[in-house]
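The data below hold one chain only, encoded as structure tokens and taken in the form predicted on its own.
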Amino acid sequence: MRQAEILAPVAVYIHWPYCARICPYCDFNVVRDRGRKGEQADLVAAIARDLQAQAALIPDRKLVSVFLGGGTPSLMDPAAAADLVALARRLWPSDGEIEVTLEANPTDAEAGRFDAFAQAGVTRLSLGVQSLDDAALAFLGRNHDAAEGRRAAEVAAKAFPRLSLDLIYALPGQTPEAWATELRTAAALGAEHVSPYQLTLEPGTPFDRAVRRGRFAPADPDLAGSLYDVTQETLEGLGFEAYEVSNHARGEAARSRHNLAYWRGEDYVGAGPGAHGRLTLDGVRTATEAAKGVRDYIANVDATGRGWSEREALGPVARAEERLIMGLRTLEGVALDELAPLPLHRLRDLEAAALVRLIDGRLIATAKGRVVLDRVISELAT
């Protein structure tokens, strides 16, 4: 057997934080892009060594993937995303082609620039359209109009092995009929993945503090249920399978690899201010997370060779759980013997109820468990 095939697999995430604009749903760990040309050039060397530092604890894996995701990693230098991408080829063997992915904003100025990141080594653009109607993008505060982002995705889907377009639903205002146009009007652009994210108030956001001051209600939940119909109906008419709750694919090719590692429970290095991983260390499942500060982050690296600010084994409990939450998202579930640190007293109502599916071993949420999955993990872990 080669070498190549016994190698566990690991995917690498690398956190830009930098945004042009910072949008008032986000509560992700982003700074302004504005006037920190120097300290990006610190951040880009701070994460190649961790990098390296990763590696040198597992160094016998085979790389499946590398995400440049942020904040808006097509603002990067295209030559640094090469760089790191190299980087992550030469520390971690693969038999063949990797994934690589670039999350991106579809302002003209950065489209431009599809094709530099296209010759860096991306093979993959994940492109934040969020919305194809010119009302929605100004209340979603984005730097674009309708017409960039469909010119964005047409230049993307030519410079691109592969195109995911993102689009976020349950708007102010928005019915289901407008909803199945856009959806229709977006799987036309050329992207063979879809990513429609129903939009969610975090707190501490803008959206959060205006929804508390009365300056416009969320969607109510039933009309959110029917968007998220909708969603289904229209994306499967159109030759795509949800092979994820958020996430749509026109055949297994065109699933995002990467995500696949999350919701799979595999090794993930990550590198950048407020990375998550989860490595293999010692036999032991461990969680890291990054400084989230940008010179604090670099202040680590410079300390102790890792980003890390926290480092934590992970026990049979909370591995399960987490193999409970991300694996039942999928449409290929969880093994149930991944499961068996916890209770699952209510798995037999669950199945009764048509919630929840056992097949070879698997467990499954069925398309009407998924509309209530946080109903049906809870009664699952607890």
Given for the second form:
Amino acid sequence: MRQAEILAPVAVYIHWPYCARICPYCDFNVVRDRGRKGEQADLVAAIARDLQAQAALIPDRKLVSVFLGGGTPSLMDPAAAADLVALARRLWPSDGEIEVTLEANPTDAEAGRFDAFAQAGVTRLSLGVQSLDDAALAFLGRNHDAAEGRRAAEVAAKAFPRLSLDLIYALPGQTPEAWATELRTAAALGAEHVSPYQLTLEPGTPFDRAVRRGRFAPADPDLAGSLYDVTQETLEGLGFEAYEVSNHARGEAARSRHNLAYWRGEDYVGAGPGAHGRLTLDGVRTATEAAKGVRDYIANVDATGRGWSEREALGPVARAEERLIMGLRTLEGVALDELAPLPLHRLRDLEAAALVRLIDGRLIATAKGRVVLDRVISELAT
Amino acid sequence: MTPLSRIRNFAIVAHIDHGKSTLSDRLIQETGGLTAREMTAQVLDSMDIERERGITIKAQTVRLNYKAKDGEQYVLNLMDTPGHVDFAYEVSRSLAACEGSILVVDASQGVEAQTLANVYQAIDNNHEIVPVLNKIDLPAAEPERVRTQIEEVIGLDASDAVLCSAKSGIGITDVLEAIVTRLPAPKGDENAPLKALVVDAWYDAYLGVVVLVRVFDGRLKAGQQVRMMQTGASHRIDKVGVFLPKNTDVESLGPGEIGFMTASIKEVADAAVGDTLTDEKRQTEKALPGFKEVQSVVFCGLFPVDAADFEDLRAAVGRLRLNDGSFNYEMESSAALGFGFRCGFLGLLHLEIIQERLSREFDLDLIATAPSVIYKIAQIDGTTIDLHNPADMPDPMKIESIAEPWIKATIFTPDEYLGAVIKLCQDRRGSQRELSYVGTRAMVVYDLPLNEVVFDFYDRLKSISKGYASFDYQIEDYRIGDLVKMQVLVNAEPVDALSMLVHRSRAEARGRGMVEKMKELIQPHMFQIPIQAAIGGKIIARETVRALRKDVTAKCYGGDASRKRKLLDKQKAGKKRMRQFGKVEIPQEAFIAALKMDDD
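Having seen the form predicted on its own, could you now give me the structure of the form predicted together with the partner chain?
Every component of the complex follows; first up is the chain already shown.
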């Protein structure tokens, strides 16, 4: 029996690309779910093989999290989810208390399967309620209304030990007051964790095209700034700590262990179409990306045992840049040692401007720095 | 050697686009200089820029062998002259090499500003002039009206003007016959000491510096030791030849002949246009009249966009100088733009051509500072200095007065744009000298300060007249003006590359325009950035770039690290095109745009 305690951690991300409906703002690797049972069963089998092959490369890790993301993994057969979670637990040792997160859409149909997913080993549900306003949900192209979202949250709160809610803000016409009210309502639904995201126009999405055609205007920077400020104040007032730019948790235990693996620069295995991974192989941090198409992914696994279509050994600068990009988003910040390969010319200026702080050898963005973090990162890295 | 009576040396005088190059090509083709297969359009304008813009920068010549209707074989030397006021001196020397001109006027467009300036130069050189109406086959051609216009505006008898269409090949023989019968033969003495005019010179990759010469007296041949009478330099001639139009060596050139020589001359600047060549051992007594030293009229700083390209820029300006003796440069350093060169030009077109050649032939991205003229500053201590860089302006307390160059501008415009043209001239501090009509076209003559003209005048004129107005100018005199140095301050620090001398009455409008443009182009920083225009300590315009409000990616998970890293790589590349100025990053576009703006 290996000693799980002294091993480096690993998190596992499993991508389930199918969605009942594709949202107009989404640029993730998703496909319409056309109920192709055979293809989906092949995909589950391929993901399982992929996990086994990658585990063979990094067996000496302690499993801390499995994350079923998508797409809409709540549309998956709960039994398949159970098999994959169990497989991951067999492939890597753990100390028993791993976090298993499932992303879910708040429709009545999916809520009806929450118990089955809890049985499958899911300990944490990340529920995409997005809004508690019917007009906003219609604008966002969601296939549920506000009441359905509330019901799903209630069911989830009972079915799973931990619940997180995703919300989207900065929708056309949204005022800071209305947004604060919505946040308070959501917080009362029994979640320990809230992820409020500003609506972002991703290139190539229907929303991006709509804006370019003048159908609606994105929030101007002043309003977006006010909405962000309101988010921080409201959630803090309700006991949620902003431990990352868009993630708020009631207490340390409620933080997403899985996402912390990304932000801390720990190893994570990606399996499923388009999944990204970061593995330390022979001391070299290696970025992996799986084939995006479902059939391409399955074919890759059939041919090589793994789904990877790209693999890049990260040099010291790239490695440090990733640490900066990810680590500075959190309250923990990033150890200055890890940033040594970067220019950091403006570090003193940024510190003097109270945008970052140095505490015990760690670089941490202040609240003021976090709202302009992309610029702070650019100033440090270029 | 051709007898003098069988030689005709002629220039073609025309406005841009009136068909000078096409007619030249047609004459070459008609006399068998090149076969149709060898003709590419516009043989003479050999630089890319010349072809694209339809202008001639360097003088060139072609020897045409023509058997006239009188049965005799003639040598016709066609002198293709630069067609722009910037090269007025070069034009005058080219014309001095000829006895006559043909004046080409577009039969549909009529006389233009440049036609006038060039034809007057030909008249000044005592040329016989044969008017030629080109493009007579166009539906819009009005030969009778244009004939009258030539007589009224220029004062030339146009009753026996030759009608032709160079493009369609109509009337080409008539043009050749007119050259033979109506233009005078050159005069000269073969036995007198050598006296030859340096018409132009250029650098050829194979031959080195090639000097275009017109022999007046004596003979020029390979092996001869010749002296340049103005510069005092002595050279042994390697080769003499003529252009047919391909360069063809000949044994010697005699009186009345035009051709080239090479003599291991290193720089074009060593063969001064207008200099007189004579035999070292048997010198002529008097040099040819009309020689002038090259004088720069317009100046600007040229800086590489990427500071790392400075050495490339240094090499490039050095190469250009080899080929263009009228272009001057010296090193300059700017707090905002780093190292570059302060460059002097014959005029605005020359400036544009050099910039374009630097970017095109040497693949350099450049920032050009505001064009400046030479100001004459009288100081309280009685001394006078020539100022061509606002950065060198003395303390205002020491200045008695500042004088600036004024030009006489001649503008031809269709009647409907006259109001806008007059407003533009008035706005630029102009004073009207003359306004007359030729049919529906107006000719306005204005006195204008050159510093108002170097700043965007030509672009504005073209835009308000939809491209129809034509413009020409000559420098008149220096006049004292209420001129002040205007600075642009970014984050309270003056940006030297943007300072300029302006007339006090124009300072506020100019300053406002510049700070507004800068505000648009400087990206928000993490602090607010005041942008001010100031005269001395007095702020005359102000804008503020607001501080960045929010700039953070909402979602950043497993796959986003790679994506964000690629974005950083892009930003690193973008940063190369930025100028760090104190704590502020100024994109290079801002320097260019701030100097190119609308008047209104």
